[in-house]
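The chain below stands alone and is given as structure tokens, in the form predicted on its own.
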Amino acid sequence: MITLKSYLRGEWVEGQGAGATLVNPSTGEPIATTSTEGFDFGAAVAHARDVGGPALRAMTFAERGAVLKTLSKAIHTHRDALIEASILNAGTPRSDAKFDVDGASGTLAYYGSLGKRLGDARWIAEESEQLTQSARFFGRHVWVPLQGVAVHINAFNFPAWGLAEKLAVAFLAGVPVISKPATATALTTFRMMEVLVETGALPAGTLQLVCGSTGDLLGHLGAQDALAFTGSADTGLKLRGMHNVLSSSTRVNVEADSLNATVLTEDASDDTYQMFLRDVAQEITQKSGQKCTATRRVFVPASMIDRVQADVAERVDRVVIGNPAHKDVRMGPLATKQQLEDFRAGVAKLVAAGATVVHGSPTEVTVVDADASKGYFVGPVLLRADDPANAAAVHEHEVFGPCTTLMPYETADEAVELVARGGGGLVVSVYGDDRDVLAKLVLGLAPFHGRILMGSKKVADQAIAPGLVLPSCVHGGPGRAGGGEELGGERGLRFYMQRCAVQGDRALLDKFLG
């Protein structure tokens, strides 16, 4: 058993009193302890604010990116090391914990070659305007860096990718970052801060990392500071509304509940339908289905439903379930005792509303090399809804496990509607080979997701799956998935900068500014 230590103002520092304890899902046995009583998290804020922002400030975007591309190399030579931590502490099979590290190193990756791109610059400046008749006085807008930090709260199940991608836009854009990992899967993102510092690469005050309770460190937050969380809607709706948050406005990025959807067409090719077939299967079971993205709605031809509830059936029972470092295993279980028992109750909340399990179990699983009685196991849980419409849970409440259900549809319009009774999506995946269908559905669903995997046979066997987040396109959604947006290439750096009208004489702003 270790003790996590937390990296605030420079040092290892370890929390007094007994603290929480982590586990292994596959045992239930005890792995590390972890506290932060006793912490002065103001201090940490301070040390952010004077010492990290003014060295990140001081650096241009090319010197930011070359930290970036030394802090993604070390995480890819320590990757074995961290894929272990994975394995032990969240129950991922090699094949998802390199998923969750492989993540990390590339999207830091990206950006450091996005900083190279802004090159020598400090700031973004957008083109002139003219504002007046005089062919002198010009506006122009630009984009700084605040001059606060960014604390970052991630979820349980990307312990490695959920810091760096924060991390990556944030300091980019040239705002220091603390950085609060689930606790219960804090081991990996430990094992990957201990590489990150030893690499000498970091600016002093520009990372540090609680391991534990955030204690008081959201309320010293104010105008000039960001808050990135990623998890349940009802936290982030209390993040929201704190009161400092409120009187400061200080910018908060949630990314919450999504219930992603599928839908397919009754045009779709083979080709398009094995598609679907591996797509659908993959979101249900990598990561245990512990994924913000994964599929939670399966929509599909009325006539087809049968079909595909068969074919889904025989691809999820391909998959190995049990103790993730076997080698065969390709599922392992989910993360905690409680995302068990909430799993659980989720399907009987889906059931009361009106969905049947068709096949799967919540209570019962084979594992292989493991004690289905003392991990967390599950396997995987196909549902079906054949009266969608009047079937309010399963629209309204997410499975946060390997589950999904099953619905028919008539029409594209009618498709439409019951996608967008999600409230709010990260991704939704269409798949089909009619163009006009296609863009029927892309262009009803877009208002109500901040992503769209659209499969056809031209990209079958190149395409992307839909949970898996590109540090170039935007991750994030409206209404229920948080309504905030992370990522998305440059885009994703506004979050921490403000854009400012500078209005003048034209040659000056362009001295000014470049």
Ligand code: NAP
Given for the second form:
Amino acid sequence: MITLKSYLRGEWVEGQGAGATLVNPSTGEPIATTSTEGFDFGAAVAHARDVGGPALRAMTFAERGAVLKTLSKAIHTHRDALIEASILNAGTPRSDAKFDVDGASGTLAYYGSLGKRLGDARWIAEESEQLTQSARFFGRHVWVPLQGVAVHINAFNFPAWGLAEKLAVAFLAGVPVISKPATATALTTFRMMEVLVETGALPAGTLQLVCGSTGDLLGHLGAQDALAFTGSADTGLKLRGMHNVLSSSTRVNVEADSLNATVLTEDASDDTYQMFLRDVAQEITQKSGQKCTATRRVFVPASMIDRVQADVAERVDRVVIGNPAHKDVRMGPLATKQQLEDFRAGVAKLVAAGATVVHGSPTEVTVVDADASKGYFVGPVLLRADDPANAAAVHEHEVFGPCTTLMPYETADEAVELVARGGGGLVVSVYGDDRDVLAKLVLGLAPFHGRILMGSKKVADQAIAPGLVLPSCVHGGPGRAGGGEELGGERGLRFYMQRCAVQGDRALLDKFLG
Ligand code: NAP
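Now show me the form predicted together with the ligand; what you just gave was the form predicted on its own.
Below is the whole assembly, all chains and molecules, this chain first.
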């Protein structure tokens, strides 16, 4: 049995008591424990603010970026060990584990390069603007790092990328981090933190790790701090409603539930249709559908729905389910017993709302090299709701696993209206080849989403799937999706910085701010 430690104030520390138990989701067997009981979180926050913050603010963007590059390389060097940890504790086959681990090193490398581009500065100054008739009196907006700590709370589905993507942005902005992975899959994060600490590249106090409960950590947050959370809407609501967070206007960024959709149009060429099928099948099965960006609702022209149903079913049937360590397996179990129970209850909720299971089963699954009665396995489940306007739960309840609901629509306006019922999403994808229809969909859907992937024949063999989050594009969405924004290149840094309008003599502004 492994005991996970936390990394606080430059030391690996163990909590008291039995703590929480982590299991192998493929077998249900316990593999590790972790506890944070007895930790002094106030001292950890003070360490970040007093030691880590000043160290980071003394560094230029280029110097911070160089550290991120070192961290990225270290993760890449230890890639196989991290993938093994992910297979064991998150139940992810090698391909899914790579998606997480390579995403971590890739995002750190991207922000490392951005640091190099931002160069020797320590803040970001916008162009100056004339404020009055005077040719001397100008104003200039400058972005400077907050002087507190960034607390990052991550979900169970990306134990490596979750820490890295949030760290990359805060670190480059100049703010020290205390990161907390979801306890259930924290083994990969713990191993990754060992790798990061071993590099010796992290200045003291710039990164701390909490494996297990946060105790009273969040109660220490104040006006110069930031809280970035990924997980359920319920927890997000609880955290942003904390008294100290509200009373001191602590910055909060929430990535929560999202009923991501895809829309196929009638004019799609064969290449575009194949792209659509490939993406839908991937979004249902990759990471067993446990991705915040996975496609939960598929809208297709009413005349095409039977064909789409048969083609998607045929695609997902190709995916081998079972022991994630087996070379042929492409889909592992869900991450926890609770997720399996929630998945089954969620499918039942969609059925009660008027959807029908048209392929697969939430309770029966055939697995390779595993015992389906012990692990948290489930196969892809395809639902269909022929009256989407009267199936409210399909647009409101996110079933966090390998399932999606097919729905018909008649006009582009109706498709937009149905997608918008999701209440705000991280990503929507549209597939078609008629420019006017695509334009109508994109502009109609943009107010409700953080990102739109547009599939058409010219990019059919070049585009990424909608579930892939790139560091250069914004990740986040309005409404139900949490209202947050992460990544997006330089845009992501702003969450950790204060924008201040400085007014005065233009010559002095330019001299001071560069
Ligand atoms: P969760 O229960 O909200 O947990 C997310 C994170 O918050 C975990 O690190 C958890 O720690 C922590 N947490 C929970 N309560 C807390 C509290 N009172 N104070 C401080 N930290 C707290 O969500 P989940 O179990 O990971 O996933 C449940 C649902 O969230 C999914 O079914 C899905 O709908 C949604 N989800 C969304 C995304 C997304 O990116 N949008 C990603 C994953 C999941 P512990 O693990 O220690 O409890």
